[in-house]
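So this first bit is one chain, no partners, the form predicted alone, shown in C-alpha cells.
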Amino acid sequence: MTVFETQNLTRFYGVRCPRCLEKTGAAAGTNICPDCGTVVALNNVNLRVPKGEILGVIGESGSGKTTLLRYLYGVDFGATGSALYRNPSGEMIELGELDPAQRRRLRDREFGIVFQNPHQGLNFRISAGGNIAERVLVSGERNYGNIRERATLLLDRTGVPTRRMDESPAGFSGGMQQRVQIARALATEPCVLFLDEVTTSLDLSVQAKILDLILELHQRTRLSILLVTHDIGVARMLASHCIVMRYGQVVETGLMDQILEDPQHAYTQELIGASL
C-alpha cells in the first residue's frame, strides 16, 4: 500500500515551449530548455510512497528533488499530470484537485515537515514549547495543561531538556533546532513527514544523533517519511527505498540496498562512488 503515487507529474517555471521536454533531462545535461529559458524542475516524475517506509529521494542541487517535497507537501502549485495522497480513511485524493485552503488543512493535520534551515520550521519570537503549542492548537486542543503536557512529552521523546521548554529556541545549538523542529513536527500526531535536507548544516556528531533519533521515532510510530537528501549517506542510513533525480528526472529508483549494491545509472554510480 502506497501513502503517495505520482504518475508524470511534471513542473515548469517559465514560458515553455513544445520542445521544453524533449531538450531537458538527464541525457540533455540541462533542466533549461535553450529555446525558450524554461526550467522543468520536474519532468514526468513516477514514484510510490509506501505506507510506514522511508523514501529517499536523492540528488544535486538542480535535480528537482525540493520541488518535489515542495509539491506533495502543498506549498507549490502549477504541476501537471498526477499526484495521489491516500488519506487515514484510505481515500486517494488528487492533490491537483485541492483548493489552497483544502491543501493548508492537510499541512495543518495530516503532515509534518523538518527544514533544513530552523528558521523556515520554528518561529522565534516564542518558546520551544509555544512552537509545539501552535501545532497542538491546530488539533482542536485548547487545554493548557494537555497542551503543555504534549509540549512536554514530545521535547523529552526528541531529546530536549524539558527544563528548557520555556526559552526561545534561538538561544539552542542547531542541532537542537532541529530536535525541537522534529517535536513540533510530530505534534499532531501526522501520517507523513517531509525531511528536507535535515542534517546539512550540522556537525557531524550531531548529524547522528539526529539520524539516530529519526530512526528511533520511525520504528516507533511507523511513520511514512520522504526524505530529501543530497547526501547517500544519509539514505543508506535511514531509507529503505530509494528515487535518484537528475536534472528533474527519475533516472533510478528501486530498495535502497538493491540501488546500493547494484547501482543501474551511471549517475547513481557517481554518487555512491563519491560516498566510499
Contents of the next structure:
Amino acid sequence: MTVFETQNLTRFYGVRCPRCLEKTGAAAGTNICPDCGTVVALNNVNLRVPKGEILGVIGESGSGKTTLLRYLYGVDFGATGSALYRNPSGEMIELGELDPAQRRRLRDREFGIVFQNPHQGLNFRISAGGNIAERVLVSGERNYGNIRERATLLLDRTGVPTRRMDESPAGFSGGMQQRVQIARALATEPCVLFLDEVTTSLDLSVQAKILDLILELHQRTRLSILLVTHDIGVARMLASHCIVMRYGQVVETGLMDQILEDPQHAYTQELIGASL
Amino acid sequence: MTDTFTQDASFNDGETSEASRQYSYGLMDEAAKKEIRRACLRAVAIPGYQVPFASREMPIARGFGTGGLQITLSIIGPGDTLKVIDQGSDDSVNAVSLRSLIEKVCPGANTTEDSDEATIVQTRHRIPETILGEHQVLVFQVPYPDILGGVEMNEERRVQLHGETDYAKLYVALYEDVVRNGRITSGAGYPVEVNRHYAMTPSPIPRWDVPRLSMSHNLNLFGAGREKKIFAVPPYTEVTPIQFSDQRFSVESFLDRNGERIACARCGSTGSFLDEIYLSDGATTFMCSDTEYCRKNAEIVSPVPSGAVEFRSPIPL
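Starting from the form predicted alone above, please write out the structure of the form predicted in complex with the partner chain.
Next comes the full complex, this chain leading.
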C-alpha cells in the first residue's frame, strides 16, 4: 500500500523548450537547460511513499527535494505528470485535479509539516499554545476547554514544558521550537507528515533528541512520513525506504539499508563515502 | 428614495448663485452615485462580502466618514429624511458637520433627530436604541473594513482566507485573548459571521449593538471610504458573534458594585447603552449614549426621577 505514487512528475521554472528534459538531469550534470535557461526542478520523478513507513529523500541543495515536498504537500501547483494520494478511506486522489481550497483542506486535516526554520511553521506573535490551537480550530473544534486540553496534551507528548505554553515560541530554544512545530503538525492527527530538514539547524545532542521523538511518534502512530534531508545520517536513522535525487532526477531508489550497503549510482557512492 | 435618481442633476446653491457654485445633486455626478449604488446592490446580494468601489474625493478628509457619506449621498433623494449620529449623539461635531453638508448638497431632503421619522440614518459607531423598520436604511461609517486585518497583514492572503472561509485565525485571536485575560475582552468591532459565511467587522459598534444587527428589519450598509470597500447586512440576515462554545460572547452589563443594573442618570433607562461621563468635580455618572432616545425617554418618564442629576455637558460650553 502506498500513500503517494508519482509518475513522471516534472516541474519547470522558466520558458521551457522541447529539449529541456533531455539536456538536463543527473547524466547531463545540470538542471538548467543550456538552450533556454529553464530550471528543471523535477525531471520525470517516479516514487512511491509506502503507507506507514518513512521515506527519506536525500540529495544535495538544488536537487529538487523541497520542490517535490512542496508539490505533494500542496503549496505548489505548477507540476505536470501524475501524483496520486491515497486518503484515509482508501480513495486514490490525483493531486493535480484538486483546486486550491481542496488542497488546503488536505493540508489542514490530513497532512502535517515541520520546516527547517521555525519562523516558517510558527507564528511568533502568538503563544505556543495558540499555534497549536490554530490547527485544532481548523478541524472544527469550537470549545475553548477542549482546545486547551488538546494543546497541553500535544506539547506534553512532544516534550515541551506545558507551563510555558502561554509564552511566545520566540523565547524558546531552537530544539523546543522544533518540538512545538511537531506538536502543531500532529494536532489534527494527520496521516502524512512532511519533514523538511527538521534537524539541520540544531546541534548534535538536540538533533538526537528530536530524531528520537520522531521515531517514537512514528512507532506509536504509524503515520507515513516524507523526510527530506541532505544529511544521510538522519535518513539512516529514521527512514526505512529512500530515494536519492540529483539535478531533479531520482538516481537511486530502494530500501535504506540496501542503498547504504550497496549503492549503485556513482553519486550515491560518493555521498555515502563522504558521510562515513 | 425611489424614482428620484434620474432627476435634473444640478441645482443652485441658494442666493449666492453663480455658475461656479453649482453642485450636482448629492455632490457626486450621477455616474459616480450609480457605481456606488451598484456596489451596494452587490453587497446586499453577498451579505458580509467587501465590495470594492471607487471612493471619491469628498469635501471632508478620509477617515472622517467619507464611506458612509458617499453611500448616503448616493441613495438620498428629495422626500427622504436623514438623521446623522456620532457615537449615539446628534450634536457632536462630526454629526453636525455631515448633516449640514448633506443638507446643502441635497435640496428637498429633510433632516431630523428622530429615529422614527428618518428614512436614512447615517451613524458612526452606534446603532440607535430605537428599533428601525423595514423602510429605513442604516449607513455605517467604517474605518477598517476587514476583520482579518488584525490577524493577517497581507491583503492578498486575506482575500484568499475569506474566499475559503478560513477563519481559524480569528478564533486564535480569541483564544489568545482568553489565555491572557481569562475572558473575551474585545470591545468595539467584535468579529461576527454574516449569513453563516463571511466574517465581518460590524464597524466599531459596542458589543451591545452586535445582537441588534442580526435579523434586523432595516437594511444595513457599511462604507469605508479610505479603504474603498462597501459591505452590507440585508434585512432579516443572521449575524452571529464569533465565540467558543464555553467562552460566550456577551454584551456590556453595566452593573454597579451591588450587581444592579445602572440606570441612565438623565432618563432613568435601564435598557440602553450607557456612556460614562466625567463631571466637572471629577465624579462620574452614566447616561444614555443615544441622546435622542434619552431625551424622548426623559419626556415620557418626566418629571425627572429622583436621584438623577440634571443634564450637564461633559465639557464646558
